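Shown here is one chain on its own, the form predicted alone, set out as structure tokens.
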Amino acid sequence: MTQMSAPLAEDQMKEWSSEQSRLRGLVIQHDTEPWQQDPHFSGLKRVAGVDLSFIKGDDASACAQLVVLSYPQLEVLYEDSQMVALTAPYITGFLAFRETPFLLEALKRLQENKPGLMPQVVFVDGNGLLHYREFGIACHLGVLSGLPCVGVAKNLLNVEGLAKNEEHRSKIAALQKGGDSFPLTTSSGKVLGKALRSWDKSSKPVYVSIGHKISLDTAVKLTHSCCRYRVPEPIRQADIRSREYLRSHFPPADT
């Protein structure tokens, strides 16, 4: 990971925290699109997933990936794999400043080259409101792109009293089938997201939170509808294709 001196890191964190607070006020936490109001999401035709994959041993070079899938068929309509050089350091809670610029560039390329394939919603491998300052990467990408975004994380972020304790594990065990969920309620009583059993065969949930321009209930229902496996297909395809790009362009050295 990119190293910084302690004073420089502290100054950077203050600047980024201030920017997150400013942008946080722009997050829209309710449904804004006609398709979101329909129980079957009629009118939704294109869903996107984004991801960054890294070369083993190199945390500054990554493949920034965008995929657009048809809905409800979940077939890949478009993919964009781009090698990028990350210059911002990795600091916990500030991942968006490291990765979002490259995801925005991918969306811009799509808008310029094939505007008819622009997604109507973007799934982000990470958190939205479920974040230390309630402004994770899904919120960041949503506000700056203007697109509805959903954050889907594979692991629970321990924030505001949320923890993978015995109570949390018992709630997970009580999820009987794909589509079942329970709210992630902080110690202050605020709901920051939901734990979702995303498909029948997975006992491990995913953690869904609002990114932008979508309600939590709609985000959870849409996530479930996009799952053929535990991880929603847009994110899964972005991950598969970015890793495949790295394997084909940067094959591991023989040992």
The other form holds:
Amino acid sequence: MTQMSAPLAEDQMKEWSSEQSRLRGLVIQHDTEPWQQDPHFSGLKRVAGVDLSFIKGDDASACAQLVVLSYPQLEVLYEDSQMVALTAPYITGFLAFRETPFLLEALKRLQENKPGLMPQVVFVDGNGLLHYREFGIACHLGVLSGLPCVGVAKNLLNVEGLAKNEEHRSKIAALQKGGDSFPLTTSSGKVLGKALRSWDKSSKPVYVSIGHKISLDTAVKLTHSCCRYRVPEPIRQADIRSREYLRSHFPPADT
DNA sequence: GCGACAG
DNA sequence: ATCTTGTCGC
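Please give the other form, namely the form predicted together with the DNA, since only the form predicted alone has been shown so far.
Everything in the complex follows now, all chains and molecules, and the chain you saw is the first one.
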């Protein structure tokens, strides 16, 4: 009889690593949709954002959020908040194994309840190809859902020589206005993403990378076009609404 | 060995 | 991710 046992953390990470390497080959790094070819993204009507928010002392309970916004108006057309019980811990490089299952469930609910509102592209809070094994959560969600995805991280993941060193800070300082960007090139010369000044009033950039079914330049341009503030509106709305859900359903513990 | 490390 | 108010500036 085959015995199953909870793998040690290190073995679990090895399994996850090979899973990421396997799925990495399924990522499509070019524009596959008609609207992506158009200078003004004509034909793009719905963009989504996903995020998970947690309660302070509980890292196992979270509110999984999916929002669909109109484009280019960026008004919320659909919202889904769902409390979920996470099983996987947060380990840098393996964020997808912790959060993706619940994001896929949210997309599934959308498909069943409002199929007409299925998004044409999903913004994910985190990285895509800008990852240790070039398969961050944006790629993971993209490959498993089949939807075009863009990864937008608020902090730089230190992969293959990328770091917030002097040279990096210098390049950031050179970003003059919203829309300006520079490539994030690894020590081996590969471009894994771009640092983007998402709007005029932010000195701190966001890190954009390919998730699935979109080119890097299109992802950067689209991200900029979805920014009212530093963080793309779809992700920002998902964050705001999931936190609001927690505030109203799980009031801070009193004395 | 030490530090760094998406959310 | 989360703990946290006001404050300075456009």
